[in-house]
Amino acid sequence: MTGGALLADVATAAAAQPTETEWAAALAAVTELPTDGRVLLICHVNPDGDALGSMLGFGLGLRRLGVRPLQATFPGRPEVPEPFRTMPGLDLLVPASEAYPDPDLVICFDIAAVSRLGDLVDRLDRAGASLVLDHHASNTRFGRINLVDPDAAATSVVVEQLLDRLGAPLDREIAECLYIALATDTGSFRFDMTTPAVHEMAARLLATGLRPGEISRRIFDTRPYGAVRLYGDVLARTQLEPLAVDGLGLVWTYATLEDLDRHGQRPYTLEPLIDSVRCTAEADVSFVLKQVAEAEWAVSMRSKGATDVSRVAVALGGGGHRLAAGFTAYGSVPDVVDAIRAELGRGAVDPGQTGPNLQDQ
């Protein structure tokens, strides 16, 4: 499939929200499981707060409903990022190598495409049924049943709605998982997707007795000293291209495996780094390359509004939203940066929008 055709398919998919037929199918997939039906929950590789929180929150909800046996997992190294290591439901997690090989039901969370399933992709074909819960506009609807709401601020929004339809009680443990998911994907309620409905959901979750200040300190405001030093090194090599993206401005940097080793840090410590780059006043578009292997990079992209970075990510094999997207790239840093520049020049700027530089002129 060509990049243009894929973008067209994504645009068509993004226009649709879950129908009542799809909600009914999702309910049936869960409620009509055999008594000993095995359920496998999967979120994406290198899970963030929304992926992990949505998966564990839903898993706890299924446990409250008496669904067993039940496992949760994600591809790659079985390592939970430090900020999430006190999240309820972690006892549901198993390494990918120990996940049910042929579950009766697979449920995928915050995954826009099968490529994010890694070595667990075979479970889709082996499972009796598959259900996808997601909010990415670029979702390819790879499940047999898909609950994808591109207007939702986080996957946890879809999860809460399904739990409510299932009649699962919203207790403090489930609420903490969903609150972490909601807070992380809205940038602590700072991003454009923070609607009145988002605050209403947050209020429901807080009403269970959560302490938002404690959660925010743990998730957003706690970082090892080594990570602080690491950020300093990586930010020092940041490049600003004020004339790029039709004059809207581009800013980027990269982090290597050697950077991580030098400061004794794990890869997940780099996840919030994009926020320190995207705040650059002179650029609408920002991205960070995070080295995964010798010539492999995880790329995080952001836009302040004038550019659709999901078009770039989809064209380069990834996905995401208009203002936040990502993909996996191969080659040298100059190779990857050149590829991004090229895609940014192929209609990623939204007509009639203005970015930082144009607003200042």
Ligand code: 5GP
Second form
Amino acid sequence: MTGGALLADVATAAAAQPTETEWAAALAAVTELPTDGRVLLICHVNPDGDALGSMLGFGLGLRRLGVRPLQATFPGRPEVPEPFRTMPGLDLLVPASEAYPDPDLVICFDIAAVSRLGDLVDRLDRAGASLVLDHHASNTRFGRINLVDPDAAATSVVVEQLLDRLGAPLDREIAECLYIALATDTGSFRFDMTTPAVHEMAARLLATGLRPGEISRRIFDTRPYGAVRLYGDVLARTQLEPLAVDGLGLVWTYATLEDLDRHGQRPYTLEPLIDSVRCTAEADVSFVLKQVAEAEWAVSMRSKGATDVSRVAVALGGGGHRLAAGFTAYGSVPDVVDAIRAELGRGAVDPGQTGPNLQDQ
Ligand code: 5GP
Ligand code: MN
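Having seen the form predicted alone, I'd like the form predicted in complex with the named molecule now, please.
Let us now look at the entire complex, which starts with that chain.
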């Protein structure tokens, strides 16, 4: 498929909300499961708070409704990042290698494209039915049933609605999962998509007895000393290109496997790194390259408002949202940086939007 066709998909998807027919089909997929039907929940590779929280929150809801057998998993190394190791519902998790080979129903969470399913992609074909719950405008609607709401601040917004329609009780454990998901994707209720409806959902979740200060400290504000030192090294090599992106500015850095090794840190430690780079006042666009293997990088991109970084990410094989997107890149650091600069030069900047110094998040 050409980049143009992909971008057309993004535009089409952005306009569409789930229809009542889609909601009804999703409800039926759960309520009409055969007796002892096996349900497999999958979230994206390198899961973040929204991926894990949406999946485990929904899994706990299904469990409360009596759905068994039930598994949750994600592709790649079966390692839950340290901040999430107290999340309720972790007992549902199995390594991808142990996931039902032919589930009756597979449900995908926060997954915009099949590439984010890794080795688990075969479960889609082998499953009796497939349901996709997501909020990425770039979602390719790869399920047989798709509940994709590009206006939802997090996948957990879609999850809460489906649990409600299923009549699942919102207890404190489910609420904690959905709250972590919502707080993650709204940048702790700071980003523009933090609407009144988002705060209303947060209020429903907090009313179950959650302690937001304790959750935030655990999930967002705790990292090992080695990670603090690692950030120092990686941030010291940050490059600012004030004239790039039509003069709106570009800022970036990279972290290697050797950096992780030197400080004894796991790769997930680098997930919040982009937040320490994107705050640069002189740049609208920021990105971080996180080395995955010899010539392989996970790229995180952000914009403050003037640039559609999901266009860049989709063109380079990934996806995401207008102001937060990512992809996997291959080659050396200069190769990858050149590829991003070239893509940014192909009309990702929206002249109608304000630049970095006029915008907040
Ligand atoms: P992050 O930079 O936080 O990893 O991701 C930002 C956004 O881009 C998220 O919505 C995430 O789902 C999406 N994203 C990140 N990496 C990839 C990728 O490799 N492929 C796709 N399709 N989306 C990605
Ligand atoms: Mn999400």
